[in-house]
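Only one chain is shown below, in structure tokens, and it's the form predicted alone.
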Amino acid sequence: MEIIKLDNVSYYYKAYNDDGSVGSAMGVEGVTLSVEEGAFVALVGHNGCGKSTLAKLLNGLLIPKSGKVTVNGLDTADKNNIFEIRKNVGMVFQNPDNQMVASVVEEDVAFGPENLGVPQKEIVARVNEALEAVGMSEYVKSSPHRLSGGQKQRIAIAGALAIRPKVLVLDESTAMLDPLGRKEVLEVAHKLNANGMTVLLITHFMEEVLDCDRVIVMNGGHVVAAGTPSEIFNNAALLDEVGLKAPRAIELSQKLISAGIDVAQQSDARALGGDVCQKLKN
């Protein structure tokens, strides 16, 4: 079943000329997509390419100008659907200072469900059972302020499970962590889709796309491509055309298979070693 589908979806920025006259910026342009329910997609591209817009126009926050967005049947341009919409979509952006709105961890996972009217009693069970399933529960009342940034993610995870919603978003979530703390961030968002939610990944590192179900790839605000992750990681001309790289492991066994050496393509970068190491023992 498809929880997400985009047809056709346009949408522009306004913007000035050199003139001082208004114009327009090209923000996405003839998006067709859907996403189905219970996966785990990743959306990449290189920086400007419209993937942050695509995240907004999922819950509301841009309203496309041409086309239809629709999340769980509901269209995103009726205003009578958007509080459903938005209790649908959780969103986690990138720089995770910027999503803390209270001075206790308790507090600001409370945050979303409270402005929902959620009952008091629902609140604490909601934001308990939040903060278990990011495994930041010790942190309940502590300061979201002095957490590392991977704890801060997870926080900022949790406050959007608090509004249970079917889907969630991770724009650039990772951006701006450190690998521990990128590693923290994708446990969770790989430990709830195991368990039934629908995520979105919005990155720029290909290498925490492997294990997502579809890659779909935008260049220049449209969608050109979208498929396994070996499916789009094997098309040389299509990362070339979009100025994507593959991992690291998968781009060094692809040029040792074409050297003439013997190795299997490899995702990670262990295995690949292993596998060299194997072919130089015998």
The other form holds:
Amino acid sequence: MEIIKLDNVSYYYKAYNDDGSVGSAMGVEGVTLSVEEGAFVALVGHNGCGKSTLAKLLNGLLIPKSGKVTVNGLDTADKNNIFEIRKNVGMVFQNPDNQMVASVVEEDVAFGPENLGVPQKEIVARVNEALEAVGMSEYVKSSPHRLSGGQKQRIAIAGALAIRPKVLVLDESTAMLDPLGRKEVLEVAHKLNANGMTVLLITHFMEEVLDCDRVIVMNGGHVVAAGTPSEIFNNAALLDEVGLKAPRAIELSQKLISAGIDVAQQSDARALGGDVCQKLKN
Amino acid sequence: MFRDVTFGQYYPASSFVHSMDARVKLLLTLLFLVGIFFVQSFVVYGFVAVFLLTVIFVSRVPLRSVLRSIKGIIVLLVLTAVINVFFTKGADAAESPLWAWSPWNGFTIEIYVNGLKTAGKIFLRLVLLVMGSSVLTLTTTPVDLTHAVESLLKPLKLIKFPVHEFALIMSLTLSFIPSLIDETDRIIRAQKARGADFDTGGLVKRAKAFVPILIPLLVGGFRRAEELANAMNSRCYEGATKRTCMRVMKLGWRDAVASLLVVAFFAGVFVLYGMRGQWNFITWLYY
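Please supply the coordinates for the form predicted together with the partner chain, as a counterpart to the form predicted alone shown previously.
Following is the full complex, with the preceding chain placed first.
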């Protein structure tokens, strides 16, 4: 079942020109796409390609200027739906420090359910469950600003999970993290997906895209391609056009193949190295 | 460098006072602050001091931490004491000055015993006020204090005062202080790296040097505020309507015992104040 559907969606920002006139700057234009329930979808593209605008359209933070966004069959343009939609779509943003509302971990995670008017006993249960899911149970009483970037983002994910959404949108949530933090967050995302959560991962790190079911490529406010990771990585012309690069190992294996050396195309640098060694021995 | 300023003065420990309900602590502190103003004599000040020291002992906060709070008002203390010594006249016309000095005609500096007494009492009053309120902040986390304020202000909802929003602003401020401090630190370092000079020159020059810190901080603050608003909206925030709260504040036996003791003590203080000058046998209390 399609949980998120965008039908020819456009959004423009107000732009203030140097001469004082007000024009418009494109956010996204004519975007049509859908996300299947339970899928792990990556949305990639360069800075300013409209990824984050698209994310904000998904839970009604922005309402499309034209076209229609539906979440679980509900139109985001209808004000009466907005809380139902936000209950379904949990969102985690880029800067972990700017999404913490409380100075104690458990109170931050409780913020969502408190807003929904969940009874006190159930809030405690939800908070514990959410922290458990992101592997941060032992930090219940800590203050978020003493945690690492990856841990903070896991708390932010827990905050979204406490609302019990069907979809988790990670809007460049790994962009500000070190490699270790990125790994932590991705592992949590994949684990949640394995338990049935639909995940939409917005990123510009191509390595993060490898294990996704589907990749959507954006450029200049448009969706320019969609497919499995290997389809996207093999489309060199497309990657060139949008200024993205396949992960190193894939690129290398592609080059080896085109040079007539018979190795398997793969993303795992270690395995590729093994392959190459094998070839050299022969 | 500022890191720990943010946690206010909270002194983590487990004690009778720490585990009391923050609302009760806040109310009892208020009672203490008001009660101090009804103390009229050194003897009663002595009682109050002993009482406060007992509370500090029970709270397991080192006396040193409590005394540190006085450091901040030392100038004020000395100034008020000095002014009172020199400007208080005798208790009645019959009192002659303890010491007088007339540097020129028509201007005399006089010190009366009454002035010394008044200065001493005001000094004690200020010291006790500050120590008393720092017992509250030393034994209660800022988060608990916020919750206590929210809970105690609830009746104001009747006059449409936005209690929840007020408390939310308080707690957001608390949670953003550390990251704003980090950012200030970063901006200062960035500006220093570009040759900004914060340490030399006169007052005006130094004040001006802070403009390149304040402006990026302000701009960053607005950006943060917008991101925070998005994050809060995404988590279904819609103001106080139908909102519940995870934290339950429960009154326990400690709160009952503490309230009883503090209220009884200050009832005594108030009674003494009301009967001042009436019964001879307590006049010694008014020395």
